[in-house]
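Only one chain comes next, encoded as structure tokens, the form predicted on its own.
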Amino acid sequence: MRRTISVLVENEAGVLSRIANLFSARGYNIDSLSVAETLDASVSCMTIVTHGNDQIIEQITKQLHKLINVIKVTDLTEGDHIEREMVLIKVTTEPATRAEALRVADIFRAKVVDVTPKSFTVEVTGGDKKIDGIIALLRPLGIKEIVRTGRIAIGRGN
């Protein structure tokens, strides 16, 4: 089962390395990782997407709590939360497919961020299904390159 874990950490050198080492030493995989400062510049928020049964996730959270620079660990999957990801997709366009590719981008509310005579790049923000959907529709038209940010998440309410 896929799980999204939010980890507040002290914003210091080596913290990311220690967390990555914790996962690799125990044979756990990080499917997605996003890190940035919070409103407090001395604290960063890591959004880690991993997978495993309840026992594995419990073990991961206990091990994260033991790390000295970790302030708070929250399994967002268990509560009400919002998840988003951003993707940049570079589409090769021929005159015959350009209009169709732009129509697909418009349907998914994608923003065209770069245009050249032979390609254009769109930016899409949303959940997994939205991003996977636009990729599936653009692939037959000629995707040249894809770059994904990884998932970010925040709990809803207080």
Given for the second form:
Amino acid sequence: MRRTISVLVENEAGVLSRIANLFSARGYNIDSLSVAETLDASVSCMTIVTHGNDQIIEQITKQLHKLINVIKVTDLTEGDHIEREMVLIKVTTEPATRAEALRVADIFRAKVVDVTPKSFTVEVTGGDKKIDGIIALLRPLGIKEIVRTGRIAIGRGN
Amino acid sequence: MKLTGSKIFVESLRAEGVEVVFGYPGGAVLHLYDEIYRSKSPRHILCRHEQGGVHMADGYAKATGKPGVALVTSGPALTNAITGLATAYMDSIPLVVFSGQVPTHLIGNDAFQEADNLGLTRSCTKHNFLVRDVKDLAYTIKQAFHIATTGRPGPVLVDLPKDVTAATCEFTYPQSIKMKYYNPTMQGHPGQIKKAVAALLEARKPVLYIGGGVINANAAPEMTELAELMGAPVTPTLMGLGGFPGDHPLSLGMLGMHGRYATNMAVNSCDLLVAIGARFDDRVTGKLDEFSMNSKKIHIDIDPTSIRKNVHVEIPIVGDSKVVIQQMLDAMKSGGKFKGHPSKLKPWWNQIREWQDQHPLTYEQGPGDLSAMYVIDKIYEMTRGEAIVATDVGQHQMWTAQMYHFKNPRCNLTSGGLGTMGYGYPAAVGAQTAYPDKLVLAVVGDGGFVMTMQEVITAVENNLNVKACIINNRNLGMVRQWQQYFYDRRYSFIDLSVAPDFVKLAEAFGCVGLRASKAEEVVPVLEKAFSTPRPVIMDFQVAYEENVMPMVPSGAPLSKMLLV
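Please show me the structure of the same protein in the form predicted together with its partner chain, now that we have looked at it in the form predicted on its own.
Expanding to the full complex; the earlier chain stays at the top.
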């Protein structure tokens, strides 16, 4: 099962490497990982999307906890939470499909952030299904390049 | 007053009560060695290879319970030290290892003798630090000792760039330390203790399965009290030997791949398995799906990741073995519920005794070749299980585990997790450094001994009178045994017949060499060695093809032991 785990870490050199090392050394999977500072510049938040059975997930959270630089580990999947991902999609368009591509972007509330005579780039934010949806619709029209941030997530309420 | 980084290093070690450092100098640690020279502190033992130095620190730590300290230079010294770090990490041994590093402005430039020490040691240390500013040095050393010795112990590396050891700053050593996000759990959860005690009371076929955690936590006295209160059988892992007296009537000896028949049968047939400071290693469980299938399991461990890693556990208790056992003992003794409890386990003991009678652990010393088991048996008899015994890895290690009934904790020095050949001799040197007057043996194979035998020089230089017993079968016995059983005796590169004359080698090193190749020579050789106040190397020329039995083939369940 896919899990979204939020990890607060001390913002020190090498911390990302410790986390990545833990996953590779123990054979756990990272589906996506995103990391940036929190309000407190000495603390970073990582959102790790991973998968595995319950025993593996239990081990992953415990092993993360065991790292000295890790402050807090939350398996967000266990509670109500919001997940978002941002994607930049560069679409090459023929004159015949250009309008269609723009319509798709509009339906998904994607923002056009760059335009050239032969291509345009859209920025779209959302959950899994929305991102997969727009990619599926734009793909036949000619996606040239795609860059995703990986998921970030936050618990709802308090 | 401002001190240099090197002086701060020396003063910090003094503040930590470090008695001895095992090390080897080099370019990046010149400032440090200059300060050690001038301060005449700490005591420094010069190893002859950094792997040996870290194993010495490991042996010292295992024998004393104090953190072992090693000092190596940058680059190749650190890569040499890695085997020692990985060994200590797998066995949860508290070490603080200091490595030299190129000056901060050269880091990342592929400078001479530069290595990415943090990157290289990340997966074989509990934690590691690079000190970039001399102002952080004292606090980092304090943290390193704190992390190494608390919770589940382990090695910590502190990487010291050369310029940091020359820079100066004000020095005060922190009295105490509070790490906000690192607080190992010591006390067991009261609710879980209650559940555990109820399970102990209910069980009629319990087995106490104890590991190195019992020794790390200094919980041997509590362990004995618990076993005696219940009248329950105790089986130690390789790392747990000595955590419960090996000659105690309740001791079943080691379990697992080379565990005794009765012990493995008991583990597989029990109704309650109490794991204390042990981690259900594959060498212990055999095939996991068929491991002790009908038992309820209690697992006491200070490291939450050890719990439910391999085996499902009904009653997990996170905490320090000593504290948790004491909590259980308090609960068990109140109300007198366990009075006379041992008599309730009588049928269980009858069953265990029956298994023991069916397949006892035996060997035969006939008129022919010398049996390795005979040698180890004699070593046990002559030292009454009270010596400090370091072993290497392989057949001699398993025979020692089977036949040397360690009476006391911190006497069994062995590389259990990583299985590091070459560990035994330097570990014995480290233990002998701590206890110059105790009898310290290195029971090693002819394969492992030559991997780190340069440390004999260290022993000779420092009058560390380690008694090395080479169980010399002229081959890699354990590998050969597997090739015999599982590869139709296709003996692929296990032959070590071409070897130095170990007696002459001993003399060349400046210590005493002795040899026994017949049974009647064994005791006289041991007697002579034990009464010689110098390092001794004994060459026991034993049979080429003797096997460690019983044996659970890799991937087989414990119940499917090969007995002959």
